[in-house]
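This document opens with one chain alone, in structure tokens, the form predicted alone.
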Amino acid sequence: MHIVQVVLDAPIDKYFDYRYQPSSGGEGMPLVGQLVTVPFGRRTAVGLVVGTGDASDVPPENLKDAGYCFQEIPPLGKAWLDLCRFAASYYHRTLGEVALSVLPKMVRQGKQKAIGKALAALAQEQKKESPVPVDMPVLNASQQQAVETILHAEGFFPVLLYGVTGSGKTEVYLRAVAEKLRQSPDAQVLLMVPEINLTPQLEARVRARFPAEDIAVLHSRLSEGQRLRNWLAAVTGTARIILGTRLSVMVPAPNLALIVVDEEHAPSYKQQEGLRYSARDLSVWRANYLKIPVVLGSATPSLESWHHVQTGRYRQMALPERAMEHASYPAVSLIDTSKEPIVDGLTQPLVEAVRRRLAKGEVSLLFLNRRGFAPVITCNACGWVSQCHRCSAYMVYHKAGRLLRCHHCGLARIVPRHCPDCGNLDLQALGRGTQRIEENIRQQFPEARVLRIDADSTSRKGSLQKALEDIYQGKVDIVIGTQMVAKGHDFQNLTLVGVLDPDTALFSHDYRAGERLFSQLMQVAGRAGRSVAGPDANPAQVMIQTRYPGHPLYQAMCQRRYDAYVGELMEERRIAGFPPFGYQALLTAEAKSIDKAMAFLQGAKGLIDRQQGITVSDAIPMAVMRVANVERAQLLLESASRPALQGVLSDWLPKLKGLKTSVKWQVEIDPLSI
């Protein structure tokens, strides 16, 4: 009797035994790492084989027969299974939840015809023509040293590639990738980016550099058919270059020789739903397991990675200068808004600077990380504000269509003609979003070609790429944008960046806010002066409107001293015991009433038996307490010891799972915001 042990995509931490009958065609026993269909309750599910044998502890009369074995998909490999086991253990999920959830939807659903069709298409694809030689830029000394260091590394070798914006980090990646592929005909490389919006630009550059290679692109905006095809190309080894966002870290590529994590500091590497893993951290674990190099690139490294450099765990390679000829790092100046009045979002010095760039035929970028026309509408007579009745947040005014929209739950409604409370007809828009800045700029500079890039203006498929192409082709004079344009783009002839309202992050309750703001400002500043058209162009410039020009963050920006500012942050974190000097887990609860959520958390706190070495805070409502009529609260666990925290969680979580409650709860390890 053939027995297969299977795990399923379910919060059940156990293996399920099934009897397997070889097919009449001589199909043999499934191997560990293969996928099979099995009956589970009233449905047929796809399971992952994690063990095989000739006997089972389950009585023979209770065993059910496994169905189809996906022999056409190669076994997913011990290395990948061990990655899933580690993620399941560290993030306290079941192996089935981890391993099955990261597979393409068509594989999880057992779509045999779709899988067969995709594999047939891969097999029939023509071998690509010999590559056309590509002109490669000459590396400077720092770039050359970084490439050689990566390539001469033996075994596990984590490198923090710390380079200013425009220093040519991508070129270092591509040279290292080319050499790894040359060294072995089967080698694969994984190149990760934090944002879907950055993928097309990097993809075009990678395809141009490696025209003979099959490149598997993986991100959440692909169609299910595209994701299946690219996943299979990676699994079978057909694709030697895998380019993707955080989900690509879990692709079962059998021959990985190098992992690159671009913009390693980006919060988007942390999954915020379901299995809340850090793709950056799993990349480092995977490289360690495989004994291969991993390159973490950033102009503003995360404090965790910076700490690893300081303690000797990572090797740092610096790229201190911009790579392109004639490209200069912009001078940063501060506009004190306590002395220079803001009119419609802009101070006069910034307006004049835009005017000078426009006269020279150069491009300006105005950065405001707040979409919509205004954050809130209010009645001056009685104080009414546009509060979302489903969330503890305000509804943002979008002038197009005269809509109020909640950016938390998506609720939209028409702007009232009068105050709902007192009937006053004079409702005022308070604050400014990108739409309001765009309106002002068009009035100030009617002759300019103005383009706004945010989530609203690029909601249609292909609209973002069209907008970016217009900038690349010189069809735009003034760009107004959110963080969508802050990183990863080489805009031609962009010489001025104006930052409009960064101060709110200085007073956030989130202890990571300063780190994120500095990173954001460095990234958007880096768009200026990367490639300047002609020797007569003005020196690149960044102008930041702030009421607090003496703040250490802004002073460090002016001096381009990330190391100085990060030193202050590290000392603050050390004193407070925050990461990277401490470890955290966050239990969140959602219920119809805040009292019920809080009561659950207080009860959960009482179930913690072993508290030695950890600190458990009191339950508190979340910063945005209500979203879509669901009340939310949280409980924070902290420790200076990762093993101590993990030990408490291992004892505690089974007790929570045993509770009968209507409260929806989850635990996040290493939360990015609390």
Second form
Amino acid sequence: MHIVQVVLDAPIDKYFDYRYQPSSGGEGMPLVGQLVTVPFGRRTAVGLVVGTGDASDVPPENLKDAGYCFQEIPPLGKAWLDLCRFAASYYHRTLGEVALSVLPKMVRQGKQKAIGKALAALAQEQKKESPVPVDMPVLNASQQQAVETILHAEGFFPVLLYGVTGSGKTEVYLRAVAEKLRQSPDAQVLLMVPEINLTPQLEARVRARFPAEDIAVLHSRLSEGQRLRNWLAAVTGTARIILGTRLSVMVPAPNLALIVVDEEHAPSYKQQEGLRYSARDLSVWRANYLKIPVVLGSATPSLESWHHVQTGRYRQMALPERAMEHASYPAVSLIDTSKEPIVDGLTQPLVEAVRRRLAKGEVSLLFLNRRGFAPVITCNACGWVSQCHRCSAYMVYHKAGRLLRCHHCGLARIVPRHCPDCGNLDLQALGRGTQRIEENIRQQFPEARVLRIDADSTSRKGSLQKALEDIYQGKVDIVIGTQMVAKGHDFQNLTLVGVLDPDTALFSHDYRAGERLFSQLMQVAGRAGRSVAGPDANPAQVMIQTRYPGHPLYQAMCQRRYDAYVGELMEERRIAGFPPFGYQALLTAEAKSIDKAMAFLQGAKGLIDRQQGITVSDAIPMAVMRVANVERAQLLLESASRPALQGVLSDWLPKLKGLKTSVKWQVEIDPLSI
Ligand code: ADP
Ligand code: ZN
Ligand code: ZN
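May I ask for the structure of the form predicted together with adenosine-5'-diphosphate now, the form predicted alone having been displayed?
Expanding to the full complex; the earlier chain stays at the top.
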């Protein structure tokens, strides 16, 4: 009797035994790491083979037959299985949940025909033309040193590549990739980026540099067919370059020789639903397991990675200069809004600076991380505010269509003609969003070509691409945008960045808000002066409007000294015992009433019987307590020791899973915000 042991995408932490009857076709037994279809309950599921044998503890009459074994897909390999095992134990999920959930949908659903067709098509694909040499810049000394350090590394070798936008990090990645691919005919490299749709230029650059390579792009916007094809290309080794977002960290590539994580600090490396993993952390684990180098690149590294450099675990390589000729860093200056009044969002010095750009045909970018026209409307007579009745949040005023929209639950309604409470006709829009700035700018500069880029202006498919094209083609004078414009784009002729209202982040309940603001400001500042019009162009300049020009964040920003600000943040974190000096796990609960959610969490807290080495907070409502009529609360576990925290979780979570409750709960390890 042939027995296969499989894991399934289920929260049950066990191996399931099935009988396997090789078909008359004579195919052999399934191997560990292969996929089989099996009957599970009333449905047919796809399982991952984790063991084979000739006996089972299950009585023969209860033993069911496995179905089809996908022997056309190579076994997914021990290294990949161990990665899944690690992720499962660290994030407290079952192996089956992890392993199956990271497969392309068509594989997970056992779409035999589609898989067969995709594999056949892959085999048919012509090997591409032999590489046409492309122009490559001569590396500067820092780049050269970084590349050599990465390539001469033996075994596990994490490098933090620290350099601002334009310092030539990508060029370093590409050289290291090229050399790894040259060294071995089956070597594969994994290149991770935070958000692929915002960095189409990188994909184009990689394709241009490696014209002969099959590049497997992996991200969530692909069609299922494309994702299947690219995943199979990685698994079979056809693709030697894998370029993807966070989900690509789990791709079963059999011959990885190098991993690169660009913008390693980016919050989008953290999966925020389902299996809440950190792709950056898993990539480091994976490199360690495989004994290969991993390059983490950033202008504003996470404090976690910075700390690893300070403690000697990672090697830091800095790229201190802008790589391209004729590109300089913009000067950063602060506009003190206690002295310069803000009129409709803008101070006079900023307006004048925009005017100077217009006069020379240069581009200005105004950055405001708040979309809509105004964040709230209110009644001057009775104090009514546009509260969302489903969320603990205000509804944002959108002028087009005269709508109030909740940015948490999506609810929209027409702006009332008069106050719903007192009937007063005089409703006022408080504060400013991008739409209001756009209106103001159009009034001040009627001759200018103005373009707003935010989630509202780009909601139609292709509209972001179109907007960016317009900027590239010089059809825009003034861009107004949210963080969507901060990333990656290489705008020509842009010499001014104005930052309108960054101060709110200084007083956020989120202890990472400062770090994030600094990184956003560096990113958006990096848009200025990348390629400058000519010798008599305005100097590239960043102007930040703030009430707190003395704040260490802005002071460090002016000197472009992230390290100065990090020093400050590190000290705060050390005193508070926050990451990277402490480890956290967050239990969140969702229920119809806040009392119920809180009671569940207090009860859950009572089930922790071994509290040595950890501290457990009281249950508290979440910062935005109610979203779409669901009330949310949280309980925080902290420890200075990762093993102590993991030990408690391993004891405690099985007990929680045993509870019968209507409360929806989940636990997140290393939460980004608490
Ligand atoms: P980053 O990834 O740090 O933003 P890039 O690698 O994209 O930096 O480099 C910024 C620009 O400078 C790109 O246009 C790139 O082609 C160019 N560049 C990079 N290295 C050099 C170099 N050594 N000499 C000249 N140009 C370079
Ligand atoms: Zn009123
Ligand atoms: Zn809402």
